[in-house]
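The chain that follows stands alone, in the form predicted alone, written as structure tokens.
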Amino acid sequence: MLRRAGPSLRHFLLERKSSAGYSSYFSEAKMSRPVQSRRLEGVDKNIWVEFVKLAATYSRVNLGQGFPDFPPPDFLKEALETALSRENYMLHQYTRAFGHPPLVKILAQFYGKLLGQDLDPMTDVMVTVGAYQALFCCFQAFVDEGDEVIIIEPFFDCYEPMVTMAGGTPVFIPLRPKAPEDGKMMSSADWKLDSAELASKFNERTKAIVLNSPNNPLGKVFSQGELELIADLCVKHDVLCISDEVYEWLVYDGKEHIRIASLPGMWDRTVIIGSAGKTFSATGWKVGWAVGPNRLLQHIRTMHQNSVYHCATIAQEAVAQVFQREFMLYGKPDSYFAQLPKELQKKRDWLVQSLDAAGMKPIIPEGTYFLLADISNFKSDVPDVPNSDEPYDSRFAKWMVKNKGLAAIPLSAFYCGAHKNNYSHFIRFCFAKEEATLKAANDILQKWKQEKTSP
């Protein structure tokens, strides 16, 4: 019986190899051989292993990575504890596959408010090991060989591999930055898509365009023109959108996150991705979810239910239970979704200060946790390399980190390959940060202020 061969059954074929059929196929050259699989080719590398580990090695104060290091709400944490200390024993065993009822409920009844639809929690709502799991499920439920999938640069770095892995063929546009008026810093708002230049990428092999508002890296937010613009394409080609909303709470200076699923024509064509990580400052705890009509999740939920079939149903419980609170406080003051931006906002604006103090040119974020500094006054600390292949603004964030103890992304590293050396003079920074996690950033770039200015 094979099942009962375990381990031992390589060796046993090869004892066996001199046997008809076993030598030709089972030969120690062949099983030695790289297994080859031409959808994965070049997507094993990931810019965040390297730059995880240079933080971890040299920065004193890491501003890099996305996520917050102050605590979640109370409410959260005493939501999860309430879920520990309670009889319910069940709420240590599965749950339902697609979503713990209490939380599908509840998302199906504040996504439903929020776009004017009234969605079935069973059908309408699929709950994910964090927003990165639904976009996976997305590409490989949507995605086949041949298709082309727009993509928005920069863009968060998953979704190039992701589409590659389903045996899609990525479809680049870029945001194009325009300079403000004199005298005032730039914005994310300022990066606009030129509306010929997108309408030229759809054709018939169109199968999604992947949009991202608030923006990670830029923290554009898209308007309500830019996302007609989007919205009358894809409906005009009947193409897919795939809207990766998990920082629509984060959204400063007054601005709205618009929905693109509620304008005419897009609720049949969207899939909304969530995050109750970056909802509620627990990017650990990666309870994600999917929203969308159920022509659509049936198929995400077939990809689901054979890759990770299940999540955590504990987390499930606590995020359903907060959710409750905000849906009861919604639109008022003692709301976590008003209170968080915020916050947030001026955290934003203290490093905006901080920065440009320091000599760098950041481009203020309309929402996310991150904003973008120009690094172009900086470049007699790190000179050019003529010839080089790595980016300006990777090696100047190596230096950076390893140099200065602060650690930032380049911005290169949300742009295709072919596109990187683009936008090469800036870093990502993330503000989502304690207040004396600033400071310290703000000590190191003042200090660096002195040397460059000091005889």
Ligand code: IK2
Contents of the next structure:
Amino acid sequence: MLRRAGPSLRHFLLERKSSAGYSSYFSEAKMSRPVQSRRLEGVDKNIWVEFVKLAATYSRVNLGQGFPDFPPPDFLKEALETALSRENYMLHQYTRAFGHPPLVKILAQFYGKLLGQDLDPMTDVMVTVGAYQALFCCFQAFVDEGDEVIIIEPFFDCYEPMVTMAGGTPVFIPLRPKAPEDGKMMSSADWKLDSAELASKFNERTKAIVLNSPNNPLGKVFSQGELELIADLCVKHDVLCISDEVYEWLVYDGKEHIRIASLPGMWDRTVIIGSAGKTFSATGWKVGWAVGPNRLLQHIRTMHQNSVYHCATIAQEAVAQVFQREFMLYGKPDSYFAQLPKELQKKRDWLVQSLDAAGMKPIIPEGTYFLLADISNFKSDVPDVPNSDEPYDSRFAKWMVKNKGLAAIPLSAFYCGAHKNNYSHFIRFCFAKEEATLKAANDILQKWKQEKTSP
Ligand code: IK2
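Please could you give me the other form, the form predicted in complex with the named molecule, since above is the form predicted alone?
Let us now look at the entire complex, which starts with that chain.
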């Protein structure tokens, strides 16, 4: 069955056939049989492939893809050095498939404390290759033909293809913005779900809802009331919640990140997904995890075991050590989980001011290290092309990186195909950047404004 291999295997074999001239194994007739490409339809285009290349080619200042350009904390690098320098050479070998024991133990302890319940490290936690693999395992494990999965827009773009590739149908519900009163700057909190509209999306085919709080790209941190609304519907309709919480420590202005798994009836139906890359400013490490009840995690383990099987031992060991550190410092000012948001909030405020001064109206994010800015005032530079296939913000972001050297990501990338033109006058900036990078972005923006206003 080609279900998981699909056309890529076929193309590989065809290429081998034409270049190496061997054709005996697969006959021409077999190779030209229609492949089961349904799950892969429309998932061949990827915003990151396109915009990372554009940024690498043209940008002087890259506020596009979400990664810090400052170093990770010293204690993370030291933990890795210590792991490498130890006599324990077994850290270079395979470890337990579902997670290196020291890491699953500390994650169980940490999340147990956060959720107020005992977690079994061997059954309620699994380590993955970044949060990305945890997401992929979830969709593959739970979504079947005919299942619907509710996705809140704007959403981290991979949810949609991952649902489709599992054979499911994504059902979208938008967060709707409401203009703030008294000419105040808009906040991510001004983007809300309509409760009746959300309720209307649940039915007997609904298998899961994906919640991403704090939300990429908007920076919205869902309130207790909003989470209760989602939780009540999940319980009422017996629906699973895939809760992507990779930005759980990045919340600002004294706001609190509430874990939906801690609400009544939700632990049993929620998989929490986390990322060491986002948590410790080291996105290249690709260490993530899934936390949830064994009845759910057992299926995710099966997916993991039959795809990746195992994640790098040495990185897991180092992440275990730094989590241990954070566990000891939890709630104290020295904790990285307290320090990082403090630093990022300053960077957020700085970029907000810079964008506002340049006339690109920012939406103040309550969390994450992203913010959206309204580009409506810039139509004279990049004129609209009516009836274009490409959303305005995408053309704008391409123009901006090529002509101004500043990279950002169009908001339409975080909407499904049918809704891409609904909110296509915003671009997303990443502010997890050195002061010098943000200053360089400010120089570009202010110079641009001057050029616009000078006769
Ligand atoms: N979930 C969300 C919501 C994410 O934002 C990410 C990382 N994406 O960041 C890239 C960007 O938006 O510019 C992930 C999951 C994946 O996390 P990991 O890197 O741990 O696989």
